[in-house]
Amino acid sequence: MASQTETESGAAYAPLRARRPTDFDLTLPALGLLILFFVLPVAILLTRSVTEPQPGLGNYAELLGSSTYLRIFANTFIVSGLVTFVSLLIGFPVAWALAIMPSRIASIVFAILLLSMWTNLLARTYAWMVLLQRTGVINKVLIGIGLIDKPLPLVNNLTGVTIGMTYIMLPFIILPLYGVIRKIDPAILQAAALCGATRWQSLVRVLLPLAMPGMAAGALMVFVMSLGYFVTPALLGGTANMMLAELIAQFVQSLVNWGMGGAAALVLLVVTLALYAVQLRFFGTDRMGGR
């Protein structure tokens, strides 16, 4: 009798139970944002970029079709590569010297490069725009000990663009090498010098097929933000020299034409997904992560 009690309270109560959240109740929230900020403004331009000015890829064709177009999309890939590939060949050393030097001076330089990344960027722009002028610090060192006669132009061309980048993408390198090679077992490298490997060989053969996927996010990463950059470029590349991100804002604040900004828009979108797509085919999100 008391089971029987027992039973039907317990189904008397059962409806009263909060259902537990399964994994699709947990991502829904993600889902609405991703949706309500990113899908919906893609799917937007989209409608806009083959509707105006009329119904059609006319947009697309003219976008492509350019040569002054063809240009631009050039600039932004030249000095996207330029600036992943000078990055790369900084934030090695660095990355690799953080993780092996002792953790209070590790501390430091990981301060310097937090700061660098939270000093406003505008504010960042203009000191090299000083800092790369005829008559700034870098030409008159350079003419103070004898490397140059004439002060070299650095500012209002790619050159400028590609150091400012540089300068800015850094930290954005260092951090993921730095996390994939602190996992690097040490051990792996004193057995490699125990085989008869030169610290060449090391380097070469161990150390960089291991670090290869923190290399492959961090170039990614600083690949896909430099095509899309907007104010280094515009203020030390000025309109001479201009890139994607320079063209789209053209096209949508000053020419007011949508269409146009549209197709450039998803052209430089659908480049970065497929950038990213190959990575996840060469290397997957596990490597990615250094896991």
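Numbering follows the first chain given and starts at 1. Definition used throughout: the rigid core is the maximal C-alpha set that superposes within 1.5 Å between two forms. Note that this is a predicted model, so its numbers are computed, not measured. First, how it differs from the form predicted in complex with its partner chain.
- The Cα shift for Gly238 between these two forms, taken after rigid core superposition, is 2 angstroms or larger.
- After superposing the rigid core, the C-alpha of Ile35 moves by 2 Å or more between these two forms.
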The other form holds:
Amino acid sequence: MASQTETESGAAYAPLRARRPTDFDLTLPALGLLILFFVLPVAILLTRSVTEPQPGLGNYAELLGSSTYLRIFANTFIVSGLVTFVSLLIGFPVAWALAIMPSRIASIVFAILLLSMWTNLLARTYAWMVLLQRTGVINKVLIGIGLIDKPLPLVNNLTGVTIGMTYIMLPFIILPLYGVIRKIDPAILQAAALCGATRWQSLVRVLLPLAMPGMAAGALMVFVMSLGYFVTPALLGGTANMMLAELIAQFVQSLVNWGMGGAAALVLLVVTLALYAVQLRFFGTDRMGGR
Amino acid sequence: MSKPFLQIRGIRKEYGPVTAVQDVNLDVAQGEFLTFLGPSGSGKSTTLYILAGFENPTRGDILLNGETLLATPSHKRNIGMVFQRYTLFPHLSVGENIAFPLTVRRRPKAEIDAKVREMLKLVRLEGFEDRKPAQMSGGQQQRVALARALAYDPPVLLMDEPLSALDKKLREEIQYEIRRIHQQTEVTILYVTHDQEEALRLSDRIAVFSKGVIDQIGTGPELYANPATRFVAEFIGDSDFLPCNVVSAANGRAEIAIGDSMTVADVPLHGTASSGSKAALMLRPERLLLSKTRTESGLPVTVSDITFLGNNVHVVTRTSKGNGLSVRLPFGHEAISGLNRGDAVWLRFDAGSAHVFSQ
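The form predicted in complex with its partner chain, contrasted with the form predicted on its own above:
In what comes next, the whole complex appears, and the chain from above leads the way.
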């Protein structure tokens, strides 16, 4: 837009006008908003984490020195990793199917996907609780058809968290993967077949490497979102596998310990930024969309 | 000729109500370069895709060395193919691309390396093995694709308009490369194109496709000198058509009348025509003789345009009824000197070089 304004006004009129807005000027309102609502709170949190209850790095030392807290960190990574892995496992075939199915049917599937994303998170999580509990539909059906004798523990544990979070994260992996797979020329796969590659070899040697940028983008997004997830782990998980967001909530809400809460939040932020840097290093933003 | 190497037997392909290929029969000899020539939608690519195993025919069979190919899936057919679009694997280097068919066949590493070197030499791209496809020009990419398709010594190589994305000069350059590679490897090639010049330059024989059937199969000179249908006559070489009336017809020859001024006897006739029926006379621009003085056997026409094309000159003329006839003469020909637009001239032709097509 800026260049268009320049050509329209022309050089002759330029001196008559006051200084025209530059690209940077135009970003100021957005920048102000970001600083006020994002940078400032984080800065305050950072400050409180090194000043409360007394100045210094005591909060961080306590957080990283305690085996209880470290177990919560580890658990956060395990759950996030597991959710990312299962999402990829389910998301890849779905994205592939979407890419090759007739566009009319694909748009219906997309509508269903998006509809689930727009449904309230709490409602969806409670729905899973109802489905997964000891007397829930899934256990009843499995017992009914004689597959199991007593109900499986599907909720208040790792299984429940993984199922609930994977369900929520799936669209975030399917959408970027779909974008990348659709850009792959089907003739490339035909060429692979004529070269003698079996379906499996075509998948592993051609399709997966070409879909890698989309897989990396989706996987990172899911992993990072999972790291900070609160509602689903709190409702579907058990006390044995608490996640970092739950710990932060506990510090702030129950213990009113802003210092520890801030420290935990910052550790999470640093890990997230580090992962993002890794992603940029290996895949780069310009390669996110595909080839 | 010994037993046919590749036989296409009554292939038909229907997509719902649309018939893409009607009834294609073809015998291909080992080592032959056969081109499917035709406009888009004529069924030539569909026939090639059936050979590749990407499509199944509604009816018919394909035999290679006497055994049916149709039961074999694409990846076991051992057929090579170069596609219209660039289909090199973008994440693999040139060397890895050429090695791909051998890698998936789990051949020993030493054999693969030797073959990759041999193939790079064949397509004259030695030293390029570490490049990525994106770092190469379109012509180079198609040469790598050719090397990849030949790396596993396929009995048949399919080429689906491999040069259509390239500019004219590069296209000619690679056409000669393909010819050389064909002579060097003696692989049987089935080549699809809509470009008659490309077909003539490359092929031993050409199969002209029209509306799902093969109109005629033959060498370039055969198709040019003796087109079986009006479509073939239009597609191979330049040609103009003049409405005419059949005076008499017998034994594949006809006597015809053009307008009321001229009759020509002993013109080769295609199709059936009886005395008095309407027909079309095909004339080639390079077989017409132009004379500035009135001759009894000449067709009177008016010059409407003269175009200088380097080694020859293109003269467009019109008959009194408004039909256009082009004449091509070598540069410096005495008949053109001093010729101007609007001049009255007379055209003559040898009856044997013309063709009559019944309507």
